[in-house]
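The chain below stands alone and is given in structure tokens; this is the form predicted alone.
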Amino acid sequence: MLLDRNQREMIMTHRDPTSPRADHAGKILVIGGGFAGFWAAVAARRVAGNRAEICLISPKPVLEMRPRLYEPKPETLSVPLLPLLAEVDVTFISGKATDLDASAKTVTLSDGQRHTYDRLVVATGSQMPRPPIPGVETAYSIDDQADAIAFDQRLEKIAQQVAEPTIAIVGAGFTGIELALELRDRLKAHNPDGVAERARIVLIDRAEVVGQHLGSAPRPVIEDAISAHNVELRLGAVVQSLAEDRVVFRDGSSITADAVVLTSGMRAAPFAAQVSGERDHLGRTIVDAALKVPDVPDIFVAGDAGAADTGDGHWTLQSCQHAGQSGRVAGENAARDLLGLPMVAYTQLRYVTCLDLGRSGALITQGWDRRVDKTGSEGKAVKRLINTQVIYPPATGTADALLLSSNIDLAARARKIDESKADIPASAV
């Protein structure tokens, strides 16, 4: 039995409406229904039994598998949301959260509605930012599932009525690369007849090299792949302007294409905003050990909203591995804060990057320098294993299953995962 008898009734009571309430000690709100939104609920869950009334607002109710939005199928790339929150009790709240005020301990959704709450946790993720060009609206991304559906329906089209396409794509980092990787393969899978192959497939960057921000030592397997792709590189290239059929350089050179898509990194989102506190350079809350919010009462920040130490002197990045575990932690740390338990410290067990690299596999680094540890098909399976397993909610979706993957300890997690022999994946995230 994954839980202990303690632990199950606690659960079970919550569920039950007709349970007495004398313990219950508040409402935890989490908002956001993304990797961190949706651990920090479990997590809370897990942490507070019957003793917390649990609310997560955002506003469909639907984890996006954002970090797979550059594959085919896109509108596949979502797990629905409320079967999972109903298993563990936790109200879902559709709506997008606007307004916070911290001394009233009130969250206002843009129709209006009022929601109290004793512990908070923002977890309102990261979105891509336009830069301030002419035409910039016209481009095409793949920042949410919306947005890469539209993509995809545009590159149907290209597949099916252009003889050979030029497609560009301006933003040369983790994202961009994976992308331009993937798309000759997206191509074929809308026509077969070879349009893929004569596809003329444009990265652009002003950096000077290709992943710049991923460091030295993985570029030469990224550069080798982008060859193989016949990818071709735009690098030093400043863009004066966009159009849906053009890109326009400051040189005053500019490139004719069939579908322009816009991969500029991310900022956090708006929210944020609301609360008060030191930020860096990408919007982020800056908080403490805890994921705390330094000298505001009871608000705890998680995953791209929120800039952390993750242990070892280095900052969180917006990625789901980062996103997965502090929104568990901060989850935890809200339910303990809530009923007066000590909090635990924000880690990450490790750092790796899982890049896909389209038919030249994936490359795989560890550590924060980024040494290589897997490339092509070897690699190409661990990201396979990832993005199809890993960071997905666990198959079984029942209480047990979810409150187990909640575990902040993720060495811990991945052994009673596998003394459990249950159907669930250890955690990387």
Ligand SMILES: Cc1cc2nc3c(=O)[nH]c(=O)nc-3n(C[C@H](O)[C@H](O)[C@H](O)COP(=O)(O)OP(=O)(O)OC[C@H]3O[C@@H](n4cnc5c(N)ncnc54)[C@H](O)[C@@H]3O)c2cc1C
Given for the second form:
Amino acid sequence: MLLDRNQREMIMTHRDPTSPRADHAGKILVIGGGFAGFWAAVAARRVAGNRAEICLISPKPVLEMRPRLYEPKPETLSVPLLPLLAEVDVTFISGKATDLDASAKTVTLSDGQRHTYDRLVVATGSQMPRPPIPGVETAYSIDDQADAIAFDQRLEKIAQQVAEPTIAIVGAGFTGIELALELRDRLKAHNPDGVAERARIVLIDRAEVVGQHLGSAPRPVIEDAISAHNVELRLGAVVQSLAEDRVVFRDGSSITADAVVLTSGMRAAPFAAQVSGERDHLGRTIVDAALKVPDVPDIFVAGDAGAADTGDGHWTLQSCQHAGQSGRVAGENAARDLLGLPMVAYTQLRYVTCLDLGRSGALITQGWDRRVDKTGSEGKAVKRLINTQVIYPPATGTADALLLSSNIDLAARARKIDESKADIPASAV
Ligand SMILES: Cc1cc2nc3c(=O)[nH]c(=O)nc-3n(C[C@H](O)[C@H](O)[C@H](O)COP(=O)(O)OP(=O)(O)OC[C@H]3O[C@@H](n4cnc5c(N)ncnc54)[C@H](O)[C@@H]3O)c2cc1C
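Since the structure above is the form predicted alone, I would like to see how the form predicted in complex with the named molecule looks, so please show that one next.
Full assembly next; the chain just shown is listed first.
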């Protein structure tokens, strides 16, 4: 049974730290410490109070700010999870889940540890797929923090040692565009002596247009920004092979480069394949309105690992705003199900895109047809606020603030932000 919005608000429960733990209903295990997994664990605690043990498994106790990894100083772009999880009494388990036995309700980690659960939330996110072409492993990426740091170290060397560098970015989608338009300022930060303006930056895609999946409405704004940054476009270009210093195309031509960066989209990370059930073209597990896996007991999937109807007939995208909200709902429902309470339906309400355009500001679009809403410095103010505040856990890091922010009601979460700073789209919170 699913509750409507009013019923949901009425029965929202809060943790009472003084209540005894004698009435434990069981254990909720969350796999993945990204936006979906973190918020799933906190939301589960808000609903379960002291009546559940909650554990989060992830390789490292940090929340990586993946949407910011095109920016400078990638080593600063993560948040330590241990103090936050301790505030809400969630146990962190360091490790990588490799096997799921749904009938024994057991997850096995790569080091052999086994963990049982009563309810499981799979929030193992996504990874950039590397296309099967020779030399693909030599390309840099900014898919996770470690990769982004490795690329930044290379960029620093290039800025200091190469007079007229070339940087080739393969993939002219969301991430490729943001990186290409940030590169001159990043080179300049490493060396202010003019190398940034002399650099040749080439953005490559097999598609005939830039930002193919962003649709046609925002394209003129993106193309203007690319032109203003003197970024060269190589479209309709099929890459045949890569090397550390080269991109070779199927038509026999090639580009010599000081660094090649691959930005080839995202697919569900491998663990999602352990969950039986239907999958989409991105390897995501298809879940029902409660974010539960149909016909598999007690397993919820959220964030980039799952595909859900957003409540308005669209499928979730592999995006931060969908991961944060679906994580909260999956955690809430895992706890509700455990406690015998009715579950709630996942809805996203609105969809907003915030694309950084470097020195040209940023592009904010509204709706699934991506109507241009804000551009230039007005857009940049929103993007900055989202990247530096909205996607972060509350700065105070207290249990009360975390539990409040785990609220699945977008409007309630948006109210906690000082909207006088900028016009923040509530659905981006
Ligand atoms: C460069 C870049 C720019 C982006 N820009 C934007 C943007 O502007 N706006 C936007 O909305 N989205 C953006 N995204 C997408 C956004 O970052 C993702 O949609 C979001 O991070 C998904 O959150 P998640 O929690 O589902 O997964 P992730 O953030 O991928 O987190 C998954 C977590 O699970 C862990 N994990 C994986 N496998 C296992 C396992 N087997 N066992 C244990 N733990 C595991 C991982 O280590 C990680 O901690 C961007 C992504 C990138 C890479």
